[in-house]
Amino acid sequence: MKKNILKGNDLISIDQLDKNIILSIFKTADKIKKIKPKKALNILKGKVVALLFFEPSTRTFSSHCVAVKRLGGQTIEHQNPMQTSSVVKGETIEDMIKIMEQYSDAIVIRHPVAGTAQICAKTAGIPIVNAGDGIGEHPTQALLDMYTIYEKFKTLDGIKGLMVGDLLNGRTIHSLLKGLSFFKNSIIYLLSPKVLRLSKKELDEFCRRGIKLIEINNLNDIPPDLHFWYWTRVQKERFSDKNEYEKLKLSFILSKDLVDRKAGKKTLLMHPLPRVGEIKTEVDNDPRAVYLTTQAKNGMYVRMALLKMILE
């Protein structure tokens, strides 16, 4: 076996990463989806991890803190830490992250300001997992995302997708296409309201990465046959003008009658979810549709993988 470079170390972006590494984390998820239960048990048996979100979390949190739990670990828990730690009190990041290490073996972070996760790295010598820094990245979230694509067409070479939505803010969005330009010919087709694009810097970086990037205005503009569409929300918390939300907020809408016109009989509905409005309840029952199911339940698996692959 080759030498698991994660072991002892942070995942702040997946900028650390390479194609190898990725598939490397596929293959612990794979191994892991067959363990029995008792077994997997005894992978963190004795480990402690801290999870601070500083940031409402639903799939993020949860994920993390069961797949901890699953593999025998135990949890120190900081859901909003502005109101229920010393930080309350103007304790800094770097004093909290110094004394959470003391109680722990790694630290799972998430965080409104971008670079948050960073600082932390530099700051403790236990290992920090990045849940999300403000509008930066969100790397657990595109390894995923991406092993969802890969289980369902058993490689990432070649995949063309649809990403729609906000597009500049959106750190899922920057992840995922960070990810997939370690793999060859990637074609994705972005959606989004003018002022929601990728910026020029960002568009031109991913460009250089070998990703094919195309622009299109509206939905009648999507091709046909994708392997996924990836659809989030306008991110109101982003936002310091609040009527532009509200005119921008559902510029575009997955329904059944796009999902019928538009996607392929193998294509992925994705989202990395919480929606609000720009997915239809209608096409949750659709078979292609996995952002409440497999996408989800995928997160646990994947971060069961990056948590054995980091403390074992």
The other form holds:
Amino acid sequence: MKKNILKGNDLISIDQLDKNIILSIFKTADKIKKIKPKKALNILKGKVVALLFFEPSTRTFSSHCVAVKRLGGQTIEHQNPMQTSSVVKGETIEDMIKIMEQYSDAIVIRHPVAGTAQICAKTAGIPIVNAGDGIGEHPTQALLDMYTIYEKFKTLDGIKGLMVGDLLNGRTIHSLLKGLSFFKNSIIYLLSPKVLRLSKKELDEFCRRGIKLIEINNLNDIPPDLHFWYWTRVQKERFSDKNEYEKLKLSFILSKDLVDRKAGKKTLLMHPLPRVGEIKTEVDNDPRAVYLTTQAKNGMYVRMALLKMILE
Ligand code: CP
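Alt. form predicted in complex with phosphoric acid mono(formamide)ester, vs. the form predicted alone above:
First the chain shown before, then all remaining chains and molecules of the complex.
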């Protein structure tokens, strides 16, 4: 049997993984999808996972929570600890993590400051899962995004995609590009307002990793028959000038007309969500639109797989 290198380890960056580990997570997710609920309920029996969310979340919080529960484990849940935990009284994150370590077997943390998950990993003697750290990374999101593409096309080699929106601040973008770089011959078209483009450093880094990145300037430049379109929201919370945000937020809108004109028959229409107007609701019922359905649900299966592999 192959060694499970995730066992007992943190997941802070997608860069800790490689192609084989990613594919083994997908294989585990495939198996979990097929397990009858009663059987799955034994996998994390007796385990407790602490969910510490210092930033708001719908999907990442709920899917981790339900992943633990569907595997038979239990959760400690801190949403908004800046207002509801002793952090209000001045407790440091390091102290909070040390205390959570006394009560739980793993910690899933989201925090507005990039690098915080890494600090927690250094502090804790139990596995830490990064559920999004500021503009840094969102590795479990990248895994579910890649799983959704892999499930559809049965490979992640030779994938051609489009990423749109806030490429500078979008942690899902950063992790997804890193994740795709483990696979061969990806070509990714990038479309964003000028000030929200990937930095030169990031462009060079991804080029070095072997992904071909092509910046385009408008929706008419989208090439035909891409495997996926990955829309993202402009990240209001990363702007100090809210007028600037208002000017940029709806620069590129995914509409039915655009899908009809530019999407391929099999193009997956993806978004990590939340959306705030950049995908029109008229697109939701298109069979290629997976952001409210398959993509979100795969988040649960991939996180079940990950927690199983980390905690089994
Ligand atoms: N995709 C994502 O991270 O969504 P939430 O912020 O709702 O968790």
